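Let's start with one chain on its own, the form predicted alone, as structure tokens.
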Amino acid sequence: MNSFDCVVIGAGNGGLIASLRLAKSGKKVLLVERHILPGGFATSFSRGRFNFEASLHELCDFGHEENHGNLYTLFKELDLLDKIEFVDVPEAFRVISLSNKEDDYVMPFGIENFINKMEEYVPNSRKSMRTFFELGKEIQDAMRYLNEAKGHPDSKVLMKKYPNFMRVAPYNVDPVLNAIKMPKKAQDILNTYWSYLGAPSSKLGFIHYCIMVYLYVSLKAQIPTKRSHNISMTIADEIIKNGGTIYYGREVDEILIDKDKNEVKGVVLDDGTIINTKHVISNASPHSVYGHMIKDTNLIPKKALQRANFSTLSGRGFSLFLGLNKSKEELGLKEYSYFIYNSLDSNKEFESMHNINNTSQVVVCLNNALPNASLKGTTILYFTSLFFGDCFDKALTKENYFELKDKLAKNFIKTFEKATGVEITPYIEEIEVATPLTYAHYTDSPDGTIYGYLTADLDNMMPRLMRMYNEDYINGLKFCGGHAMRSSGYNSSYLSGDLAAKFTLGDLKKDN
């Protein structure tokens, strides 16, 4: 029977950095993952002379080394830095709304920068755009005591060092915005990134949304020059350099547990190979484990289910790869990322979401990045959008899946072409579509979300944070990925993986 440390489930963001960590810390680690290549949704596939990048946008908590955030500190420790080329995104973002032509925004990086902009789009903004921000370097501070607290913190600190911190901590993000008097235009400029964190600013937490944005435009954003799948591997290689064991094409049948101690004692692989272990750390769902993995289910706490049942599953990608045969410049694609909305009221699209006609979306021109990213004379454009709830499923039949994927690319295309003024159809030489069930059969995420569990009201990252410490259901059973305490994102993903070997390290101190 095989022995190690640990075993990681799945090679996703989370389980790869778990991994790597482990390794490094001299631990015997075991990464399983069913496909043939790390990476889960990072990762970059080929169509005909197109290379495109599956998931990955940016990253808005990396900065540079004068300048930097918690995941440049995370791949420093990591020796990872001078193995990955990153370049900067241009700009902030290109909002647009569909039903008011005058409502057309480009938003750029720095502070004073996006300070001044909003001042220019909306006179006497500059106050509150200001306040915002400083809340935003206070809850960055605040949260660094807070991890290092450990889940102690002393609640005397926290109101004498961050005040504010404390006031905001409690509310979502619509009445901490009209409490500091922004102007509602400002506000729907602000909240443009709702739909990175998939929640409407009525039910997303301040704290999770302020300090994301104030991440994002202080240290700008990054992407790899040779993208996503470029880190995962790059880990990948890293672990094994490490001591790190990783089955490709090999999946975790089942997590072994022991009933009288209720902890794990191993695993079983899809050909009935054993693993002895205490220790797991899954990429996949905790949807998945209890429901898949764990076959008697008698063994998992009723607390354990009750937290899973207690999320919701948040939107269902669906998502467009386009490769034209113009530049960007004979196209007169000029920014990077354009979020085209309804309306740009974020609780309005959040419903507007739960429709099958929905067309509101996220476009990224990968060469405003990266000017070579495709061959000269062409342009890669990423659509991504969101469908909450069963609208997918209440449109979809066995008959019609390939009928209905064509109708909504060709709605979604039409859409950027209505709200930008720039024709792309005719020069489209390869196109992918994914679906939902794309996401679902690639990456085993339920149902096919791409943001994990919804990040609203008490399922908020603060909570979510908070209760981590106590939430060890099953001794030497950890979560990480996009559907564990931190939510979802490539950063999220990361720090998720981080976090989750930095406890199974603690819990083999214990064991020693």
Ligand SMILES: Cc1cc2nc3c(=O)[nH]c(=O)nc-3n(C[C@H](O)[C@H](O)[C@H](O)COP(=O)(O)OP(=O)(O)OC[C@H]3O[C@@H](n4cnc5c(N)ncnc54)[C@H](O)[C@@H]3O)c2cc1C
Given for the second form:
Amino acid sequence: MNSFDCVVIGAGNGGLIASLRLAKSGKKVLLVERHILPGGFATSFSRGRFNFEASLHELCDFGHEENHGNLYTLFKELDLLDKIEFVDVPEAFRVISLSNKEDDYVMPFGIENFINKMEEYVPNSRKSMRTFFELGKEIQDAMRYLNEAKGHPDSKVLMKKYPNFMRVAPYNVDPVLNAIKMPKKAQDILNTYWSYLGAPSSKLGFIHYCIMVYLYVSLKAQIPTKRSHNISMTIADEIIKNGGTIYYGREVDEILIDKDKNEVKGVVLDDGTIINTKHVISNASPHSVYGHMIKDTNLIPKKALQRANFSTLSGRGFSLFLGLNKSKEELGLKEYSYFIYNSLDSNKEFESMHNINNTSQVVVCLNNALPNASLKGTTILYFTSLFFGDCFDKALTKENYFELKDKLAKNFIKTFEKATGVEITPYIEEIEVATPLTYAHYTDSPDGTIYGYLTADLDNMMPRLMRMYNEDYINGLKFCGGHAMRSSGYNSSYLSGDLAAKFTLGDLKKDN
Ligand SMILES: Cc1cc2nc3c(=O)[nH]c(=O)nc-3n(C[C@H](O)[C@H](O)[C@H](O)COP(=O)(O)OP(=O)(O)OC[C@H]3O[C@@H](n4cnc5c(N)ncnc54)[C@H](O)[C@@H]3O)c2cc1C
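Any chance you could show the form predicted in complex with this ligand after that form predicted alone?
Let's see the whole complex now, leading with the same chain.
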């Protein structure tokens, strides 16, 4: 009775898609989620008359039927497309530097529009910008080929068809942008999205960053009209409709390992129930699995620990959610996403984020993509920032949590007002603040990180994808989500769930 083909731990984006793929493939799947709702970070919440999006600013790699990305294809394959309504985000971004008033740029979607706008802001940037987007296209094609080759690419094909992909693959962002002679100012503007991946341009793999920007600019970004919670609920409903089982409000306390075979043999839930299975996909991080779900640490292969310890935790989340009692027009908020940094140099900014008083931020005005996101005459704004290292712990005492939250929130709001010249403080009707403690509590992410492991240097997306075929340290145990092979973000976590499910389907075939 208590036996499943696969148990999926956690109903975040990765766990939901993994479960749906398995259920649709006719497998007996159990999804266990410690909360009473699906989604993990991908959720919404209400305060007063406002319904806030908890995390999503914009979806990457989606697009439209006529020009779409991998995420669109995945949702189509899983029959999700017609069940969720999406709209385009109006512009790529507005980026503002606090240290130089003149550094204030609004960039549009569409490759030609983007290149033209950059040329207006930075004369003589056109050629290098074009080269950048051509590289983006080649990287996209090469990644498709690598995907089809399933871990066995022909190096001759790679060299012949994708020579520039091979040339840039080993490098981080800075050396490639320098090599294509992009003016420094254009690099700074182009690197605006760095904080979405949480690693600066000197550490971030060029391929990862280039494909991300290419996808954003060419496919535009989308959001669901009913918050990310609607996506999570729709996928959960589909899992059930396709014969899957979901336990909400239950936690996987332990993963049972057969010592002699080094393979999964089941899981134990928080009430002591034992579920038999040979396959587990964990949407919880390797830190959580090796840290507390495998009780006998002798059963964890040394290589698995080495691999997990090789990764560094990414930024720890700090967010504000504001419900304002004035319309965006009355306030004068024209853009959807505001990236506000001390300077436009991502490497300096990354260092600043190790300081608790840093107020760099990404702010979204939801009503600029969804005019009816809140009632007439009101506006929803949400702020996201990252703290690296232990600066948050150092500032926190047992007594000062609420005081610290208030102080930081006020600083972030002041910075926004200073950067945009838009006064918001008198119009705040609702405010909610999420700290690294909130995120650790809500999703069990280690230290309250919101972007999985830092995608930097040898732990960038490309090396992760190359290693993923050889990372079955315990037979039957796979990972998906922000801490897995595709790194964090909505599209990456969904796609990693699909990959983990497909690998598990392959293993299940071998079992029979
Ligand atoms: C404020 C904010 C803004 C963001 N903005 C964007 C954006 O604009 N675009 C973008 O692409 N990404 C964005 N992200 C990142 C994105 O939300 C995450 O990368 C993604 O949601 C991670 O999904 P995941 O699959 O790793 O699952 P998670 O959301 O980490 O969920 C893991 C789930 O596992 C459950 N779980 C853990 N342990 C157990 C256990 N033992 N038993 C049962 N259940 C367990 C947890 O409760 C949780 O539900 C943002 C994140 C935040 C917080």
